[in-house]
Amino acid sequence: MEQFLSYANGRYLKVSLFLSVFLSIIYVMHEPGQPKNGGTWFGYTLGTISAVLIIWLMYFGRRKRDYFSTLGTVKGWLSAHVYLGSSLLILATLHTGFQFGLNVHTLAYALMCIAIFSGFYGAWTYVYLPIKKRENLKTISAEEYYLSIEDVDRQIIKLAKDLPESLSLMINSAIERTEIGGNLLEQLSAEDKSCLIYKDELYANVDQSGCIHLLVEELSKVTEQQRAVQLKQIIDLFGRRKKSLKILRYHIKTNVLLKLWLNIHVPVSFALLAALMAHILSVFIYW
């Protein structure tokens, strides 16, 4: 399937690069008779076409929920969207003639490069997180991954049954104590926060792994056939249950991954619109 950022056989990529080194020669040429900046009949033009495409682009997160709409596939518009949105780092560069303050124009030009950067980030994320995520489910859903760990879960419960107290309570406290995801650090971190009660002691942050272990020195004191055999299935049902909530640990990350950015880029764009706003009315008020 053909990938957003060569829609078109690079449709938008040509215009923004045309558009972004016209401009550039013509800056080069331009000579004012006074310090390059936007208040030039060039700098004008250059605020002009940034202000247009910062609206424009602005109305894409409006045209990809309007699905009726005739104005051009969601893909061609998200391809303009990446590229006409990286010229405005030059266009709008250009257009304050390397000016900057403590003022409302320097703001609206830094809160446009965090929109731009999160726009990179952004981009990214849907080209690159996607392929990770197939890999990582590899052919199986992630809720065919819950369900597995259920499975595994009651035959674990079933036999330690016949275990001795203290091994039946760490087996079940390994399971009820099992955290999948948590707060935003915790599904970014992917990492096992489980705990569980061995010998009336809670131990925190044993994940799976230290829990196979604790149950193999259980099983080096084993002498009984039966209880060994036991054992030896709870390893291997537990060495499974690790591998999936390894799987679903990682699958909850890149879903935060892929929606992270949007509270970046989102708010500080419409912050962006609200600066720009501010830095054309005090351009036509005061200068």
Contents of the next structure:
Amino acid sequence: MEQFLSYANGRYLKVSLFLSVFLSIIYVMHEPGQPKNGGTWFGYTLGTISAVLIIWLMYFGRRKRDYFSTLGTVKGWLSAHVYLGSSLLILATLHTGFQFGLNVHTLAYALMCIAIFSGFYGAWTYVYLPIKKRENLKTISAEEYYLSIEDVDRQIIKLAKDLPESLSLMINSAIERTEIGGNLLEQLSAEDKSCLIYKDELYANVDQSGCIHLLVEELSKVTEQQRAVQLKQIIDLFGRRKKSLKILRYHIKTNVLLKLWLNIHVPVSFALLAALMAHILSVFIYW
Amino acid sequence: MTEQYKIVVIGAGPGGISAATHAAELNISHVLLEASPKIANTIQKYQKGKHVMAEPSILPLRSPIAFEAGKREAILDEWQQGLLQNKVNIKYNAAVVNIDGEKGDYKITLADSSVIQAEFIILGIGVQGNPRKLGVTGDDADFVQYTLDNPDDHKNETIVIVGAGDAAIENAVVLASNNKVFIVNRRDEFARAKEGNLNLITAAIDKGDVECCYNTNPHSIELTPEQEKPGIFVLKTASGEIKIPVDRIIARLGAIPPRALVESFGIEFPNSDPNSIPVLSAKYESNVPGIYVIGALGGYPLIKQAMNQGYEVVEYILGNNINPADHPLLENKLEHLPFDLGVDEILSLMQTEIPVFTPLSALTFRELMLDSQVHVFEPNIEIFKKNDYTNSFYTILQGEVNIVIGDRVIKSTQGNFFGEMSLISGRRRSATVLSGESCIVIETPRRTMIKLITSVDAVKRVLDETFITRTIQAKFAPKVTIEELQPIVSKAKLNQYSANEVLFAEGDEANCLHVIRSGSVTVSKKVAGKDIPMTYVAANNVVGEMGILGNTVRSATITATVKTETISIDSDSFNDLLAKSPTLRATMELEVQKRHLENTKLESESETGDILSFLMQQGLGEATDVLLINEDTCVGCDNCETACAATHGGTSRLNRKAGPTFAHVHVPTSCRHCEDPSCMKDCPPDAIHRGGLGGEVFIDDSCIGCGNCERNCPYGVIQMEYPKEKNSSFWNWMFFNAGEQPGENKVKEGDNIKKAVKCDMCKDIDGGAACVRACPTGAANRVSPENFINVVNI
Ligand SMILES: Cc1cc2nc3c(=O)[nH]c(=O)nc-3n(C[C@H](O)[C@H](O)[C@H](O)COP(=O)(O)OP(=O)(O)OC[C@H]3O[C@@H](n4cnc5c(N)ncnc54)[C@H](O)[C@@H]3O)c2cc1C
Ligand code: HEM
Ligand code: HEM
Ligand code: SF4
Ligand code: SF4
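With the form predicted alone already on screen, would you show the form predicted in complex with the partner chain?
Following is the full complex, with the preceding chain placed first.
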């Protein structure tokens, strides 16, 4: 199955390359008799093309939600979006004639660059993270991991019922105080904030190791065969729990990464639109 | 002194109520016997407040009792009123257990052993059956019940639920939140329950919300009127008796289907198929003279039909030859025919002219014609096109049609039928059919034909034979006449395989080839001792020709993926065919070479095989078109779901996250448009159809919200949903925050019912599948099983 990057044999990559090269050649060739910037006829042309492209790039947000549209597929649009969006880096830069300063014009340009680079990052996540996600999950789905944890928990609670109270309390607290997800930063860091309570004290339980450690300690002390077997089973179960939790944390993190960048990309795009309007207005009024 | 009546109506469903009321109206001595304590048990069991539909809307109602679409409660009230006003003699709690005697003098025995005498019997007991009783002393106590109406009515009670099926589990789990609940299971596990329910109940038991008594049988119920709890439930466990003081006992032991009871009255069914219905005359009389069958039991699954029959059957008993209420409908249907005959004459003409329909009883044929269309065609009109996905069945009443297969045209004339191939295989049409001179054809929908095939053996036989002949002719010997093929056809065999059954194994001697008639198979080879599936072959294709052409042993194992039917032709017959059709060998050899090439290409990739077996395990062998998501490119944006919702009134018909995954292939919960869709089987208004070019299975507006299809779909893809509002425009939402986000429509206000919704493959949307077109990365794709290999092999 083809990717959005290789959509229609890279049709839009070719279009963008052609546009960039062709317009660069004209830029080098043309001698306007004034500084080469947005003020020349060619500057105006480049500016207009860039502005139209930006409007069209933003329109992607609409097309993506126009589910009845028969104008191409969203995949095709994304392919065009990515390549034509990148070509702005050349077209708009040529338009500026490399005249940057501390003004609204350069602000627009800077915002455009942020939009584009965040777009690069986004495209990268779209291509690589799904594969990473799948490798992490191995062959089953995240739902199945959640279910398996529930299942393990049930087994642990059942097994822990007749352990000495301090231990069974500890085990229950370890299960109850297992943290996964949390706020955005916690999701992103994938850090394990789980803890447990043992003899009324709160301990960290990163990767369930606190709990496993206490259980192993207990195991070394027991003499009764049956109790030993029971503890071993619980330890194994916590081991499985730890693995699933780790996988899920990574899964959550990747899911956040896949979405987070859009929270930069889109607001910056709107800011760019505003700055661009200011730029165009100002050049018409003051020039 | 036994009571004696002219007409005894058994079962106070809509059919029975209508019959008894008409008898009362006419002052005929009668009684209406109802097993349950209330009228219309089937309708009492609908969910509270259910909106009952009055389909088919074109059918007029003919009954002294009113019936219009409306709330369940209002309708039941109205019926109750009607019974009172007409002074209908009704007995509740009067389950009939036996019938003896003959027309004019029947003795009807009730559960309490009392006997009632009758001259005529009208049987309208429906198909729901009666709940299986606890069968222990005390089970008639009023705190013993067999249904659960509203779980919220019960708080802080001690409730024992008996049973281990889905109904028992669902009741136990909802009641557990407010009550002390026990569940009594005869065995040591919940083997009969659905996966989801199994998880629910084990969780509830582990958490202690529900207490389960395994290996336990009910023993008796003791009444304790003086005490706090009204009774004590005595249970027998493996280790002895236990006694539980209870407020309530709910027994969910399933229903006893009425067939055995009906047969015990002497009424015959045509065969053992559970869907078959008793043979009836045009006047609803069964093979036992004087016993009439109406309503759902007689094969009429809707309320209005049952009520009309109730009226008509009383008239027939009185010897009045009235036209059935559907008469005007038929009249309408047949109006445009160039015959100067009445409806009944046209119907009997049709039955004599068309041999497949001759064995049908007049009533069955009438029913068939109500569902069918009669087309009068100008010459050269396309009746259907090759590769269409329609599946109705056609018979030629007059004139001829031209069947175009490749560059050949075969004429088919009066009395013949066509279109049976797709009917049976559920696959695309294999030829184009054009109308010929003075052509009149009858088109019968698939469901009606399938019902006919299961209930009339003669029809099945004719269809099977023709199918074999035509398949052999079309596949192997298009130029050879049917007469010449006869010896080969008579030796060909029809085989049935259940899912995972092996047709033949690698290394076996090759002695026949199979044409797959319905279902599908996988081809697998042994690699390092393991069977690796290499490819999938759908209905209408040939397997096993490689071995038989080369006269060698089988080079691969063929396994049925789902219930599969094949036609097998042995080597001798095949050699005959080769001799008769000189070009056959060359074309088949070419085909074989192509397959060899494909196979060697696939042999190295064992992951492909694993994925293919995974897909088959998911039941995709019976799919015709399925949504697959490539996990290596899915970014989880859920745009596919939103697209589906936005284009289908706000409810997504696919659930991306749900469903199994293997390697990079994910099968989301979404309709697979099965070859032989289980959802269609039991839809009272026949609202589920198979569509045109895409072959989509879809539900039309006549859905009455009964939920049967939701239960019948093995893949859980049908949801019951309230209709939703239209959304405001995108720009209003975007700039003024007006209305809802695309795809998140509000539920419509007012009195609406939940109806079944499912994927319709975007049949009404330009551009096709919205989910696929909305996926930004191309992860979502719709594929038909023939192309699984390509998808899997990326
Ligand atoms: C969930 C659901 C929703 C539906 N919604 C609709 C709808 O909206 N519109 C519509 O037109 N149809 C609907 N139907 C179909 C409709 O309910 C049936 O077609 C109709 O009830 C059939 O009527 P009947 O008289 O043949 O039998 P039933 O209604 O089944 O009545 C049979 C009666 O006989 C009694 N009985 C059984 N055995 C005995 C015995 N041995 N002795 C004495 N009495 C006995 C039963 O207790 C029952 O009261 C729906 C069906 C279901 C399951
Ligand atoms: C309709 C579209 C546009 C018009 C008419 C336009 C017009 C102009 C003009 C006339 C100038 C010349 C200023 C000078 O002579 O110094 C200019 C410069 C500039 N333009 Fe545009 N422009 C357009 C679009 C854009 C876009 C899309 C961007 C980038 C986001 C952009 C960024 C700049 C910058 C950075 C300069 C240099 C400012 C400076 O000289 O300090 N312009 N533009
Ligand atoms: C100035 C340039 C750009 C603008 C104004 C812009 C604007 C937008 C907008 C409005 C969206 C819609 C987001 C949404 O509604 O969910 C979007 C999505 C996206 N853009 Fe850009 N973009 C620009 C450049 C780029 C570039 C250069 C790339 C990549 C190289 C890129 C990659 C993407 C991707 C991957 C998406 C997400 C698509 C999806 O999830 O459906 N963009 N962009
Ligand atoms: S709804 Fe279910 S049974 Fe019906 S076609 Fe779709 S998957 Fe098959
Ligand atoms: S639209 Fe495509 S990428 Fe988005 S969730 Fe659906 S399948 Fe995955």
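Positions refer to the first chain, counted from 1. For the two forms, the rigid core is made up of the largest set of C-alpha atoms that agree within 1.5 Å on superposition. For clarity, every value in this text was computed on a predicted model and none was experimentally measured.
Asker: Determine, after fitting the two forms on their core, whether residue 61 shows a C-alpha shift of 2 Å or more between the two forms.
Answerer: The answer is no; the displacement is under 2 Å.
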